[in-house]
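This document starts with one chain, in the form predicted alone, laid out as structure tokens.
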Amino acid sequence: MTKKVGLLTTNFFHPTQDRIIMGGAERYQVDLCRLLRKLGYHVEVWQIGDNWTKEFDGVKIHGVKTSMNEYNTFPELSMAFYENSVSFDYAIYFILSLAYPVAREKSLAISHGVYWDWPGFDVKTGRHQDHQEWLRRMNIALTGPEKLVSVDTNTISYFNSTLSNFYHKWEYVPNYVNTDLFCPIDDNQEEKDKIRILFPRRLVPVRGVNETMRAAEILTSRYPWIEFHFCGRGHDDNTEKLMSQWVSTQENCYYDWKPFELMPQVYQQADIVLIPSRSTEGTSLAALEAMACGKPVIAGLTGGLCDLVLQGYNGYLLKPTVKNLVAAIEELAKDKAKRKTMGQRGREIALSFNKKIWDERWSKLITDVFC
């Protein structure tokens, strides 16, 4: 008999519509999915929506309709979860707090990477008293299931100097690349007219589009040969309207957004990228492409940016100011033979966060709790 998994999320599908962002949370969903079935497991998938049930890569998504948010926790959402999956054999939590104020036995809960050092965290949980009963609800989303999977080495650290008892439960896993279908092109080409710096992120400012849009306001004023492409969605069709309406005011400026299976084309195509996240990072898939690529990453100082690029080595990691930015993208635009070096370094480090490694990892988890 087919043994059957509940995953619960927040946000998959758009709550009231069939708009899908895609980005790395997402991927990484669809892939742990796929990786579930291919073991022989039935899975459904349980977020926030106005109790409809929509299909996407041939896995059923049911809309729980909820959207209660108290202290960074969804207890309404976690709890009608419980009683919907009843029927349901095994349950993963996407998210950690989602596992709070109930989680099934034979569970799993996921961190992917510290999300309360967004500035506005504190807007919600800045009193102490807030702080503290948000760090009592996560000690018991921690306490329920059997394993805690982080996707970064920040989390981990972070609870065992906060929540210490959870010590053993932790698993680190982190993110992936498909090394063979995000690799190296042949670069022995003519000299270039131009050098192309990619941002492919989200349009969100927690992931420093405003800094990089200042920056590139900047040098391309200063370098006519400098050019900037943002590829990435925005929450909305709002958000990409002035996204397009603004590099059609810039010179060497660029927006759009390309489906998944082109992504490795347009990292092929750059020359360095830009990963500039501010806050509310794991680590990234999109800088383990670029490094996969073979292209020097310039990224946040935050999360789990730090388990992947070494400063001065593979990339740099700073403060994303728009002088930082400035500077980081003036020195490497400039030195074609330090892009070269940093980007055979970044590709050598990707190899060890193949996908290969990560299903590994992910089905001797799934086989030691899920039995």
The other form holds:
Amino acid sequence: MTKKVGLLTTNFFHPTQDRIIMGGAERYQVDLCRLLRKLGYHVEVWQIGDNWTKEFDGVKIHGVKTSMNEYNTFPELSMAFYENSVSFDYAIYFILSLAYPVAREKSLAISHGVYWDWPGFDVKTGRHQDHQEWLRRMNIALTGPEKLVSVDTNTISYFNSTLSNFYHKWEYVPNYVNTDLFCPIDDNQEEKDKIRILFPRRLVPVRGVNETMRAAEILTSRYPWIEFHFCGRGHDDNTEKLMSQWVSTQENCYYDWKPFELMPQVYQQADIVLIPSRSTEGTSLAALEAMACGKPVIAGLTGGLCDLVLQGYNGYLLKPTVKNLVAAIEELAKDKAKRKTMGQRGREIALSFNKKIWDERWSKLITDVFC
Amino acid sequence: MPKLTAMMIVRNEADRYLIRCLQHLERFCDEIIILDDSSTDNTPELCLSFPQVKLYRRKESLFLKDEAQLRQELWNYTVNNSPEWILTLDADEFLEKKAATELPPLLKQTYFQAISFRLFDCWGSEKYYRVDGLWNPWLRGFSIYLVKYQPHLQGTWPKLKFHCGRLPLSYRRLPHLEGHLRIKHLGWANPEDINKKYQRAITQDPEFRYMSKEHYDSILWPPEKIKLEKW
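Requested next: the structure of the form predicted in complex with its partner chain (the form predicted alone having been shown above).
Below, the chain from earlier opens the complete complex, with every other chain and molecule after it.
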């Protein structure tokens, strides 16, 4: 008989609208569900919603009516999932904190990176007793699942130094890239007259969009041969409107987000790729895709980006201030040979993050736990 | 590459944007299914001058009587021509030029069976689009224009005489990929059309059931009240 896996997340669909914006986490979820189905499991998903059931990519998704978010945990949602998925054999908690207060016996939980390094997190757990309460709940969340999967080493290091009794549970399964789809193109043709800087991220402050816009203003006014391409969705429609208006006031700045299928070409046309996150990063899919396309990456010194970029080897790791960004971009923009060398090294690193390796690692974990 | 079929209803489009629209569609569509709603000009002949076009003709016009029935007939003709992906555009709507190269990858993706776009209403010229109130393309959301044909889904329309939607209801409920290509709508681009279209809109919806009175009134606003952005 087919074994059943329930997956719990917070927001795949927008809780109240028929809207999905496919970012990295959504793609990860769909790819994981596809892998589970390929391995012969029946999969259904639960998330926050208004008691609806929808379907995506052949998987049923159930919306659970809850609004409670305490100390960055979702106890009502988690308990509703526990009861509703009783007929399911196994569970996957797509976010670590969803395994609080209770987790299914045969289950896994995933961390997509540290999200509590964002200074604004202090608003939620800033007071000492609130922080302790969040940590107490995380301790419970980590206790339940049989294995804890992290996309980066940063999360594992954080917990090993904070809640050290879960050392044996952690599994490092870094994010992935399809290195056949994302590959370099031969750009040894004629000299290009413009250097293209790409920002392939959501237009949100933690991704460093504000610093990048300011750096773009400085560099495009200093060098007419530098152009900036912003390629990502806003957090809401108004942000996209504002970005469109802003680029229309700038020389050599462009905004034109693309769906995933067109992203290989976007990376291939770039000369330097910026991943200038301030915080809240795992092993960024965008960074991996840029590296797989043979591009040097200027990355924020945060989260799992340090697992991907080696300082001065395949790009730069820096605190993404305007000053630091301007200096790093300026240097690389003027040094074609360095860009090429760093890009080649990036490609080599990306090969070890191939999607096939991710499939194999996850398959082994699933087989080990779901037995 | 998956087959792409465009479907369209036309009526007396010869002096408007029809030729440009068909020239634009033939760049990336394999087949164009057109239902002529009893044109009295040479619209049918123009349609037939394009080899990809399959033309069906109504003897009696339905557009102002029962749009849902008209849409249903077009859908039935379209699905009888073995479509894979179906694009629904009007004869005054244009996808951006890059659609010829950037639409095919969307048809090959396997996450979504429906793709939505933002529509930009060009106003008074083809160079500017309107952004005030409900005209704002950035804030009014995406609509589905492109779907993968799925025989198991019902291909029926709600019983509405007007504003009944371009696709069967079941397709409009599909999770959709928000497409990056913009649709340029030229229906309001010619200043001479604006008053005529206003009259038609309020005749069809005298009790303001589909749109607010304020929105209809905004059609006739003086230029200084209208906000535009460059295309």
